[in-house]
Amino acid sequence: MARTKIKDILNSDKTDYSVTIKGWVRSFRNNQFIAMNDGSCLNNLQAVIDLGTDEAIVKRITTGAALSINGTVVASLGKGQKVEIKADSVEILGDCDNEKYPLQLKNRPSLEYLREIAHLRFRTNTFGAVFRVRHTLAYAIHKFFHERGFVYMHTPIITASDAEGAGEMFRVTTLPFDGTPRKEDGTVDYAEDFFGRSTNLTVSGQLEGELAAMAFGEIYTFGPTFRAENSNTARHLAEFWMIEPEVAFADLKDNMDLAEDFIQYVIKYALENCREDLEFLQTRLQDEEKQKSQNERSEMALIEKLEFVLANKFERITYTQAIDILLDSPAYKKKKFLYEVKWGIDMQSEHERYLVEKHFKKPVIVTDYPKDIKSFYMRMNEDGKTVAAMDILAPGIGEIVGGSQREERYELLVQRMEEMGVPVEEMSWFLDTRRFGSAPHAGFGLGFERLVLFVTGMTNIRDVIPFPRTPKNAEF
């Protein structure tokens, strides 16, 4: 008999039919009641075996063991579930050593402990919920862009360019560490390397995305990116996923409208399709918040926060207005900010969260940043001091989206590249889009893990990616 998923059984009102379920034991009590979970949903399905079941089989029914159970779906006599399975046969597919099984704990294991066993943490309710939500958000992203006629573009993972100009990149090489070929001046001779030049793992697919947008009009990328930034914080990863749309014939306002629609669309889709998982995560978060002081607690429950984002237009202010608000804030006057506030700074998370959580109490889009703190490809404004950039700030995490109208004017782009030390000759392929049929265009980047962090209410970015890559950590 074909396997039936537990989710389908629990979502149906039918009874008195035969099924085969396959999954893992969450608990086994009184040598009769097996709580089974197959990962298709949060809830377990109870299977009831006969007390006369072969004792050799019963001894092997332990937490974590994989089973196949044939039986009949019947109305449950117990509390907490509508249906259960009256088992006719039980087959052990995979034994689990109860004494050594790391999840065989009476108390709920901490998230820190579960990061140490990331290969097994998917089996917990928390991470089952997180990664089902992550999957749903990924699907919603593709659905959003597909419905709007965007072309999905796979941009290179190995690249010779640094889109951000930050220089914090992972080098890709086949050169030996011992006896690395050198030029006469002592520098590495990359002509001997696999690609014949210095290459790295990409920090962004944006530049290549711009090339495609100049042919297709509207494209998006969704792929892994890498940054060798030695930041051991709850908000940084060395390997993460980015969504980067690029749109021809669009200005900064079009870009803001697209980003706002996009965020609201994928959150709405998650609420509609992952309600059970989000309710579980909300309850978990509320239990955690009970340990915090009143001042540290969130003003809104998780689902209320997500619905609030859907119900409200994002506030739109300029960088200059944002700085003025911060300078006039009680937090600044009482010297509660750790970092200085003045025009020209790159706002820190504490500043961004103040604007979102204390001042406006809703998501905020900040535009027109000083040119000196932004990348070379952003369009210069008429004032000569600011660029047509925009960041979307979200409650709880600060910046979630960064984007801009791109500089489509060849001479001004070359001037900015020279000012910022970006090699003009090596980037001739990028400049060709400004030589041959240039057009106004705009785009943004959204870190997927930050979106998942926001939607699930988790507080550490390492808990929303299956196998986190961070400084000194590349296990599993």
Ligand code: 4AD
Second form
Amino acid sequence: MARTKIKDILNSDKTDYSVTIKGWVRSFRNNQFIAMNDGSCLNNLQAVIDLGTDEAIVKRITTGAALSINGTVVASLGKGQKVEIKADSVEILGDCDNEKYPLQLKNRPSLEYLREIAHLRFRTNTFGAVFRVRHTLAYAIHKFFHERGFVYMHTPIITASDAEGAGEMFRVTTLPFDGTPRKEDGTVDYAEDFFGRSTNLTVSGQLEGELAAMAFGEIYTFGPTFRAENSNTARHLAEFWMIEPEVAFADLKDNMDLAEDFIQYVIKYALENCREDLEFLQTRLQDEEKQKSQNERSEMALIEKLEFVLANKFERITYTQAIDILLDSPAYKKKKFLYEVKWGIDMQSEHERYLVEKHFKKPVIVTDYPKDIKSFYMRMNEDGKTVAAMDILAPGIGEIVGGSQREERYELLVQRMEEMGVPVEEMSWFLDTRRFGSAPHAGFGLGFERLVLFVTGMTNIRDVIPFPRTPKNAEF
Ligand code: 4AD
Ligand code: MG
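The form predicted on its own done, now the form predicted together with the named molecule:
Full assembly next; the chain just shown is listed first.
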């Protein structure tokens, strides 16, 4: 008999029908009650086995073992579940040695500990919930863009350009470390390398995305991006996923509207489709917050926070206004900020958090940043000092989106590239868009894991990606 997913059994009131379920034992009580989980949902399904079941089988029903259970769905007499399975037969698919299985630990294993045990992590309620929510968000993202007629563009993972111009790239090469081929002047001879040139893992699909937008009008990318920045924080990964829409004939305002609609849409979709998991994560977060001091605790519960984001427009301010707010803040006057505040700074996370969590208490879109702290491709404003950039800052996260209107004017773009040391010659394929039918356009990048952090209420970015890559850590 084909297996039925536990989610479908639990979501239905139907009883008195035969099923086969396959999953893993979460607990086994009184040699009779098996709590089964198959990953389809948070809740376990209880299977009740006959007291007369073969003792050799009963012995092998241990936490973590994989079982196939055949039986009848019946109304449950026990509390906490509507239905359960009256088992006719139990087949052991895979034994689990409980002497060695760490989920036996009576104390709830810590998130840090679970990060080191890859197979176990997925089997916990917390990570089950997180990764089902992550999946649902990914689906909602494709759905959002598809419904609006955007074309999903697969931009390359291996590239020769540094899209952000920040020099934080992982090199891709097949050249040997010993006896590296060198040119007469002693520099590495990349002509000998696999691609015949120096290449790296992409930091962003934007530049290639722009080419596609100049033909399809509206495109988005959704893929892995890599940054070799040595930031060991709870917000940075060396490998993360980014969604980058790029829209022709759009300006900064259109870009902000799109980003806001987009974020609200996917959060709404998660609220509608992941209720059980989000409720679980909300309770988990409340437990965790009990360890914190009163003023460190969030004012809203997780679901309330998400509903608040749906119900309220994001605040929109310019960078210059943001700096004025900071300079005028009690935190600044009481010298609470560690980093300097003045026009021209790259705002630190303490500044962003002040704006979002203390001042506005909601997501904030900051626009028109000084040109010197932003990338070469952003459109120069009339003032010649600022560019048409936008960052979205989210409570508890900080920057979740970075984007801009693009510099579509060829001369101005080349000038910026030269000023910022971006190799104009090598980028002629990109500059071609500005030579042949250039048009105003805009786009942004949303850090997928930062979105998942926001929606799940998890606090460390390592806990919202299945296999985190961070400095000195690429296990599994
Ligand atoms: O602000 P960033 O660097 O923007 C770009 O890469 C542009 N090319 C996007 C565009 O306009 N198409 O990165 C965009 C977002 C950030 O706002 C942040 O959410 C996320 O990507 N991000 C990271 N997430 C996790 N770990 C890191 N190391 C990240 N660096 C950026
Ligand atoms: Mg940014």
